[in-house]
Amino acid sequence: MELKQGDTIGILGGGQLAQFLIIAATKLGFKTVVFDPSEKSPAFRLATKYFCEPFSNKEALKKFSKMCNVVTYEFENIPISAIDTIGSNCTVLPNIEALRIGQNRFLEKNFAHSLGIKVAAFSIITDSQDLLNFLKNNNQCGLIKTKTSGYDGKGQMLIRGPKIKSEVLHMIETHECIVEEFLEFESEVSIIAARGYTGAVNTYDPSINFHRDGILISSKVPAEINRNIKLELALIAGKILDSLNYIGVIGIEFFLTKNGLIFNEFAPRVHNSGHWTLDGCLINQFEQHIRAISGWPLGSTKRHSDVIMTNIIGNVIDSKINGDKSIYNYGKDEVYKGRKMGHINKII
């Protein structure tokens, strides 16, 4: 399949990632249709057309899918049932298996482990005794996480010591959870990679990432890591993409420890830690994703500039930001704590 000028790309989700995908699709001559339940979705302003309907509305999903030549998504917490409905009329990329694994932390860890990729110790927990047993075998320290719907630090808690707090017990009782070994790591690194219809894989330079309260604060390229680690990151990305028969862009996060790379998670979509590519590369991650799902050849991932990307979180975007920074305002109407309102890129 190769899309041509005037064909339509559908996007599930209407946030900032959808906005950038629309800009990239428009640049390449495609129309866009966005489907999102929120009437305040910022991507609605840019899309050729949009549907403001819940993901449970099968009739709306069918109508949406019949308008599209291909459908993609901007976040991984899309109900699988919605993809099933759309898939009867239109190709969805990345494929449903990548989405199914990417939205479930337990499946994700098992998947990486099955490929021989190093992961932290992990286990499903159904009650407090499961948790106590895990902590006993892992230095009385761990991270409890919901199996699904976790992002930006949501759905996880750090546990230190054998005493289990009431908040943790409530989390176990009300959600399906896993617990992971707590790792002491030197840094978090991520890699953005893409795979096209031919099976070709292109990777961007890895970034080093900085977080606060589980939310990405900034990403910097080049990452100050050795050549062997960079090569290992690219090889792991290729292994994951090929195993999933993946089409599109993926973001993969790792912890860099004294024992080497430890897989953390992947996002089957364009990723916040790849925003630096908007000013650091000729072909950014969003255009790369559109190229991939459209059946076009992948573009160059060569970095022409060193960049530090900084998220603007929970603050009104100040027009007085220095003139040597590239400002991206997502146009969200409400400002609140922990919400990503925009980001800036600075050439360093």
The other form holds:
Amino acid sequence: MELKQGDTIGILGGGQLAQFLIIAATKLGFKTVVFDPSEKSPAFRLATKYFCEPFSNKEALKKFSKMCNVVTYEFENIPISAIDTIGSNCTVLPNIEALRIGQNRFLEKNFAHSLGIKVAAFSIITDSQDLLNFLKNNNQCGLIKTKTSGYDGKGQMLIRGPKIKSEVLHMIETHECIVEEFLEFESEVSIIAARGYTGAVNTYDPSINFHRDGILISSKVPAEINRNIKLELALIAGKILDSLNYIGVIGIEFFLTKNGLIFNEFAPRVHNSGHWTLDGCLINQFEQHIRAISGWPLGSTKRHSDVIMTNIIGNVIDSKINGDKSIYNYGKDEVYKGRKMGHINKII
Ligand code: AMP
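Having seen the form predicted alone, the form predicted in complex with adenosine monophosphate:
Once more the chain from above appears, this time first in line as the rest of the complex follows.
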């Protein structure tokens, strides 16, 4: 399959990632249709057409999929049932298996482990006894994470010491959770990679990432990490993409520890830590994704500039930001704590 001018790309989810995908798709001559349940979806402003319907509305999903030559998604918490419905009319990329694994931390860690990629010690917990057992074997320390729907540090709780607080108990009673070894890492790094129809893989330079309260604050390229680590990141990305028979862009996050790289998670989509590519590369991650899912050859991932990307979180973006930085305002009308409102790229 190779999309041609005037063909239509469907996007599930209407946030900022969808906005950038629409810009890239439009640049390449495609039309776009966005599907999102929220009437405030910022991407509705840019799409050729949009559906403001819940993901449970099968009729709307069918109608949407019949308009599209290919469908993709901008976030991983799309119900699998929606993908099944769309999949009977239209190809969904990245494939459903990548999404199924990428939306569940337990499957994701098992998957990485099965490929021989190092992960933090982890265990599924169904009750407080499971948790106590894990803590006993891990210096009475662990991070509880919900198996699904967690992002930006949401759905996580750190435990230090053998006492289990009531909020932790409540979390494991009301959600399916895993507990994970708390790592004393040196830094956090990620790599954005793409795989095309022919199986060709291209990787961008890895970035070093800084988080606060589980939310990405900034990403910097080049990352000041050893050359061999950079190579290992690219090899791991290739391994993951090939084994999923993946088509599209992926974002993969790691911890760098004194024992080397530890896989944290992957996002089967374009990724916040790849926003630097908007100003650091000729072909940014959004255009790369559109190229990949359209059956086009992948573009160059060469970095022409060093960049620091900084997220603007919970604040209005004003004109006082210096003109030496490139501003991206997502156009969200409601500002609240922890909400990503935009980002800025600075060439360094
Ligand atoms: P996640 O949702 O898994 O990406 O976690 C959000 C952030 O929490 C990460 O970027 C880290 O800063 C921190 N974090 C997650 N897992 C661990 C871990 N096992 N040990 C230490 N910090 C972690």
